[in-house]
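Only one chain comes next, encoded as structure tokens, the form predicted alone.
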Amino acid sequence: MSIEVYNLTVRYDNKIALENVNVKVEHPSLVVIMGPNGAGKTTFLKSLLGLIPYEGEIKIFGKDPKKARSLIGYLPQRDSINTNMPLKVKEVVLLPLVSKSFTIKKEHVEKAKKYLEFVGMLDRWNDRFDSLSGGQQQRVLFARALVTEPKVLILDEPFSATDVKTKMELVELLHRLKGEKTIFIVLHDINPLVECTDMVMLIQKTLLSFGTVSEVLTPENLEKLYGTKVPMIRRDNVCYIVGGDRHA
């Protein structure tokens, strides 16, 4: 197991944000997390990262989250990132590699170039980060999440504020990474990744359902999750949500 979560509960000012979540995930896996606004999706991710206090137990490859940070790459929600940072693209991607040693080594540069090439942004190596479009910035930040070569990749709404072209480019990158890493990804719309998703988590202050796409994405589960009927199409044992989820 790459991730084991037992009886996870998180409180903010004595108010329960997430309660009694139990999940085990094999490595490698692609896990999509869905739920309405305020359901606790980001809280769950921050718990895996060891960024907030929690009750219960979390193991990442057998380690406590704070001791497992070197195993995790993280792309937070776009609105929590300062996209006007006065840095060059290369500096943004190199930052996780040099944050401890404060020394840029040859192997650091080689890794940064490798993952910028992977996301199709190597030609912007010396450009200012704040000169890029929103979609280009997101691809650079994706490279930054990959540059430490983590076993676990945590992505919080990576397609938000991206155009269709950028979204499909990121979807293609995730398809290529699927067999190498355990990926947790919060999505507005599962449809672009539905055919390569291993497991789905439905969160609404607690874990409503966890399993394969066909097991979890049922009209009954989605109505329980969002409080309204959600149109679906089932084809070849794969479920598509009509119009996508705009309230994840």
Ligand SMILES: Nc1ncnc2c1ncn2[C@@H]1O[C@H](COP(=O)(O)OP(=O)(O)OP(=O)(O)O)[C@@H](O)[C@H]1O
The other form holds:
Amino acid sequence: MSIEVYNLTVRYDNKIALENVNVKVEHPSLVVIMGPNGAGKTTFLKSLLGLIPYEGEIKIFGKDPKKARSLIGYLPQRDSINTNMPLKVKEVVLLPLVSKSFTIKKEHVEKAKKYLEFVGMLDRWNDRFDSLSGGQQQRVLFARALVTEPKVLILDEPFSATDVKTKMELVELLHRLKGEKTIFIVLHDINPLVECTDMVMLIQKTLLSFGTVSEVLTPENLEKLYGTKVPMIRRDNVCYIVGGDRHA
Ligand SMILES: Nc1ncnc2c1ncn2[C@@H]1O[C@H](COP(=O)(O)OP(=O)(O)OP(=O)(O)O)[C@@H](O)[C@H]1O
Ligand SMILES: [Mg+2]
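Give me the form predicted in complex with the named molecule now, not the form predicted alone.
Next comes the full complex, and the chain you just saw is listed first.
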């Protein structure tokens, strides 16, 4: 049971965005992906999801990405989502369940309610999605990623637009999910998840480093990643980044 990537290269209009990535992740694991803007992090996730053409080979529990799509829950990067969609909260969460059958069954509604409750948003069931705040929308999109009860979760900057309390609650949710799912999560600030991260991938057009937090998060690796010195503090043999690059 693993996710394997061999010689992954992705080009957009013949320009290389990601080159020769090789990685094997055992299930279940929590994998944090870090790298500067434009480094290819989202491109890597989209390859796992089978959303873009790629060279090389990807196997998700032995299956090609397109065939493994039903095993994966996805929370896309915030700036790629139309947050003005004229849908109700319940419709946003029900969509992945009904997209195959085209009918809403009682069990679909039960699952959607269960996961909206899980993220603390069940009381907004009948509200319009575009009437929610940014952080509330992130919670609903989290529920949407979870509603099919996937084995693999792909989260692209899930904490953007969240306040400290929401972020802490989402981190707590990840702690509860860890151990049963393989989670790939793109973060600019790994600090809230340092304690529950199994593996870290540093991406800058290629895979610069892959390993445990203490192996990968070193001042040398981060300087190579961001092309500048990154202030860090060390605690219990783990380096924490002070500041770091972020964007909403
Ligand atoms: N659809 C596309 N068409 C052309 N070029 C693209 C496309 N999507 C991404 N790129 C380019 O590929 C590179 C990697 O983009 P990607 O979105 O994977 O970066 P990222 O690491 O997720 O960055 P960010 O931190 O800003 O989200 C960038 O140079 C980007 O301009
Ligand atoms: Mg991105």
